[in-house]
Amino acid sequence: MKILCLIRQVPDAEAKVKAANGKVDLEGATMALDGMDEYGVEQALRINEGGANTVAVALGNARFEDAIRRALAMGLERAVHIETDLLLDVVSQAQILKGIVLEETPDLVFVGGQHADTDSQALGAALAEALGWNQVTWTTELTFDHGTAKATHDTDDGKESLELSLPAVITTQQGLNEPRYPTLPNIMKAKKKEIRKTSPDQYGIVNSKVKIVSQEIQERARLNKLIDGKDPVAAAEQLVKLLHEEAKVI
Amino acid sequence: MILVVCEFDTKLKKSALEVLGAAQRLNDGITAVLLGAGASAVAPEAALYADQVLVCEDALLEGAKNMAQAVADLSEQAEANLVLISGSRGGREVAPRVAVRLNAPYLEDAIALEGIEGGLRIQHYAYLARVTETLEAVAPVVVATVKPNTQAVGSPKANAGDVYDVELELSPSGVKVLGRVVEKSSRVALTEASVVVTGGRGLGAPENFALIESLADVLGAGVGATRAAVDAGWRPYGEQVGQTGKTVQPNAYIAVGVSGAVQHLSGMGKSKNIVAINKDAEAPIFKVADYGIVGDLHAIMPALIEAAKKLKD
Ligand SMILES: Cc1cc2nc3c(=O)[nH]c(=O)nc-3n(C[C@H](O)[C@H](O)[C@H](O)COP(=O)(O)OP(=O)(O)OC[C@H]3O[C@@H](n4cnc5c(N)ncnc54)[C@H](O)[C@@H]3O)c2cc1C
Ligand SMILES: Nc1ncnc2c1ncn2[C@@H]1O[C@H](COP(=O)(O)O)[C@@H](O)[C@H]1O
């Protein structure tokens, strides 16, 4: 089956995010393939061993090329990069990606369950709707049987298993699999793999429906009162006293 | 007119009351929508918060695709300029589809909402909750989700709104539900507890969660777990706190044997007080902690349970 994996380049989870003048500043930040997207890439490689018929699709600025190379180094066959500096709302993103899906005609599209930059969980569902397909969000198990998918996913109060026909959009998360690390030979091979470039205006999108007014880092100042636990009883009593008398929370 | 999609079981869920509260504060007419089996029974309650209530119990109202079609159709019928949906997991799989159907801007997981000329301005978290963003959209209709546990619940009015049964033209969605598992806890709900005690991989074994539960019992607290503890099969997924789990903001969050990974912090970093117990003084959790004990949890926790009991007696 043919599989598309939507991927993003985001600040590394451990990186310190900075903001200045009401805007996040990513100059100098370490960027990486979004961890949530790796599960989709891994799953695609498990379904199509060797990576045949697997395509990475990225919608973002020039720096996204690192994430694309990483996905190719993991084993995807080739990539499409819709290159733009625009920060697009999710409905516009879905409209562009619908265009790519109609060109590529996959059976399955994987999308990360939540993006580590916008904290959005919406793209999978939005794309599924644009295509008129079904979706499974927050998927933790996925199997196939004669063109039918069986999936288990997390719900608000537990989990649910579903059966649906393809094509479909699957959003991924931790638990689905253990993503591989690229090997050195594969990193070398990835440098030669095809990246087709295109742009949002090819799909009729020239601006965002949502405007970012400001971005601020609001960190709560923390007291950092640490107690040495060498004497557990004394330490525990001191902590309870602080929580009761100073913080007034117990 | 604001169209509010309400989640319910045998009555309105707290998430629905919160979204209705947010809608009331935006000061516009409210159409409440109840979709699926059992909707009619909840309509009188919803009517206390809305000018009108639209009810449909069509058996095909299952799955994100059909729910979204229903909401989009009703939004057009009600001439809504804003569609508000809970930012619950279920809400967030339907809302983007509604926005696509209406070709509307989608504002996701709002912690604050404000009407602006011809549209809506919201605040929400981004970058794994490290950044607070203000977003706005101006359009004939805007779709937004409201982050659970961030909004005061609505207030019932003296005059109940009218209830209407509506018909929808739905076709089978093509998704079959094979089974459901509901994880029930007898404790105070994690997202509503004023104190949460969370255990991580540092507990070392599932039976050691007895230490977490005992402290939680003494304090009347909710019990949480890290992804590491859930993945190990020690705790149910419903207890997971973090990027892929629940978001909590209690008065006191007590993290025991938890390292404080960014993905965990994104679910609890806004807690009013953070308390950490960890044997590693360099653990990242201490950087965001107000109080903490550096020590072995096997020694500290029994002492802490005793000290807390003494306080409560
Ligand atoms: C895409 C993605 C999504 C994720 N989502 C989530 C999420 O929603 N929630 C989440 O929690 N994680 C999430 N994670 C995982 C996260 O990155 C961490 O791996 C996880 O939070 C670690 O859990 P932990 O703190 O229990 O374990 P560890 O990181 O192993 O930490 C254990 C801690 O216990 C301490 N310890 C050990 N023994 C003792 C002792 N005897 N006494 C005292 N202290 C002790 C250690 O010093 C250590 O600090 C996600 C990861 C990814 C990639
Ligand atoms: N091939 C590999 N096998 C095992 N661990 C690795 C490998 N490549 C990287 N790592 C480690 O995994 C962590 C994340 O790596 P990365 O995702 O490449 O940033 C780092 O601690 C790396 O040292």
The other form holds:
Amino acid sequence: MKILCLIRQVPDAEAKVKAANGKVDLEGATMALDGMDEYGVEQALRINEGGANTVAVALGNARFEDAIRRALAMGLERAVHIETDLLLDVVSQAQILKGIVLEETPDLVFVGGQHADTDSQALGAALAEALGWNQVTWTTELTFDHGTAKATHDTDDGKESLELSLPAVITTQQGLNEPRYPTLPNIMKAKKKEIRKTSPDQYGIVNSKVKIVSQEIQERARLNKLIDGKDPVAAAEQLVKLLHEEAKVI
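Let's compare: the form predicted in complex with its partner chain is above, so bring in the form predicted on its own.
For this one, just the chain is written down, with no partner chains and no other molecules.
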């Protein structure tokens, strides 16, 4: 079975980012392979032991090569990097990625269920629509039987089990598996693995349909409320009330 894993590089969860001149500045920020994409990489490796016929595909700027190398170090066989500095909307991304998928002719395409930077959940569905393929989103279980995929995914009401024929697009999330850490020997091997470079204009898409007018970082002012700790029970009750009614975290 041939499997493509779409991957993205995003700011690390602990990275410090800033906004300047209406744009988020990631210069100097620590970047990482999107955690949602790691579940797809791991699942591909579990399906194809040894990583044979597994391909990482990334659409992004030159810095994305770090994320690509991590995916290769986890065990994927090779990679395709569609290099661009353009900020592309999801539909334009899907049209570009469609070209790579049709070139590679995989049985499965794994896509992270939600992007850590843009918070978007749309790429998997947009790619499936562009290809005219079956899809399952938010997948937590996946097995195969004679060319048919059997999947379980999350819904608003609980879980749903599906059967679908291949080829298909599957979006991945926490619960599907536990991604492995790259070993030192595999990190060294990844440096020699093939990364094929290409560009969006080879697929007829050079401009995004959506223009980003400005970007800013959300900031929340601290309330700086102090709780009188003389009565521990009363203090605990007040804390719970504040967390529930004002912070809205419980």
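Positions refer to the first chain, counted from 1. All values derive from a computational prediction rather than experimental measurement. Rigid core: the largest C-alpha set superposing within 1.5 Å between the two forms.
The rigid-core alignment places the CA of Ala235 2 Å or more apart between the two forms.
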